[in-house]
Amino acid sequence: MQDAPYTFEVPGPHFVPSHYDNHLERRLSALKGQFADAAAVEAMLAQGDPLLYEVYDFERPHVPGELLHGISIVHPGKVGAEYNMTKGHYHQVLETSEVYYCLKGQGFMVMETPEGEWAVEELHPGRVLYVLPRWAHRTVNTSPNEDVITLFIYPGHSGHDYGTIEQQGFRKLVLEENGVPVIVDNPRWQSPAQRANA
């Protein structure tokens, strides 16, 4: 971890940072049970185990005070007619948000709180994307050959919750149909108040 100020690169076309600390990978194992298409997600497992994302990052206290920030990579690809995805979450402090800036590839963040409100914004570079308090994200790479590149912020006590998402995933879903990305409604998500009762 740094102890003074810093500074990094991001070259293109890959956007890797010059140095980082930290170098996660998510496979499609990580996300079973995710995808619409639990077939597709078998049919894909038995083949191999492919990559779907990466995040570079940087070691900070998780601390009030300090802003955690890294670089997404979010491969093409596809399961079954759903697009690559990151598994999604809602931040632990669920009081606190997140900043995005694409810098390569067109995609769609995906967006909801626990009320059950939702948003889906587009993802292209140079763009900005800034998610509010108490809602839920997830980014999806739309486009056909590329990945989905972005720099992302956020307050260093947020945490993540990744297992409210992995209870039911998002109340949108994003499809390709006739050859272009579309936003449809996840058959096995529940408002809460369905949850409540179930």
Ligand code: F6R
The other form holds:
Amino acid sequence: MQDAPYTFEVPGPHFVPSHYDNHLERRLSALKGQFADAAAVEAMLAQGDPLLYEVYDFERPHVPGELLHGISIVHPGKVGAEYNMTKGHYHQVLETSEVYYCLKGQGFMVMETPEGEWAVEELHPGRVLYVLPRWAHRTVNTSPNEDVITLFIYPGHSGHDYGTIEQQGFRKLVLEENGVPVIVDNPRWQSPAQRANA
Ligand code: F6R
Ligand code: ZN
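Next, report the structure of the form predicted together with ligand F6R; the form predicted alone has already been given.
Every chain and every other molecule in the complex is listed next, the one we just looked at coming first.
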């Protein structure tokens, strides 16, 4: 971990940081239950386990006052009709936010709150997205053959809650229909009231 102010470069076209502490790779098997088309997932896994996205980040203490930061790279592709995407999560400390700056590609950030509000914002190079406290977030790559690359920054004490999204997914899915992205309801999703009565 650095103990003096530091800089790093993110040179195009690949935007891999000039140095970093951690490199995470997430493959389809880690998102198995998240894609709507289970048969398409199984068919793809029978042929291998494709790399869906990568994260490069810097080691900083997980405490208030620090800002965790890095580069997220979602590769292009689809599972059935659904575009490649990240697992997505709430922050464990719900009242923490995140800034994303898109460096490359076309895609969406799919977001929702525990109360069932939802929002989908387009990502394209040069666009900054502020994810408010309480909003779960997932990056989706709708580019035909380009990575979606973002710089992210969030508070050191945020933590991650993946379990809530793993259980029911996001309220909205991004699918390809007739060659264009469409936002549709996730049949697996339940409202807070439905969940309470389940
Ligand atoms: C951190 C954050 C991003 C994501 C990254 C991978 O809070 O939102 O750095 O961690 O885009 O996505 P997940 O974490 O959902 O696998
Ligand atoms: Zn986050």
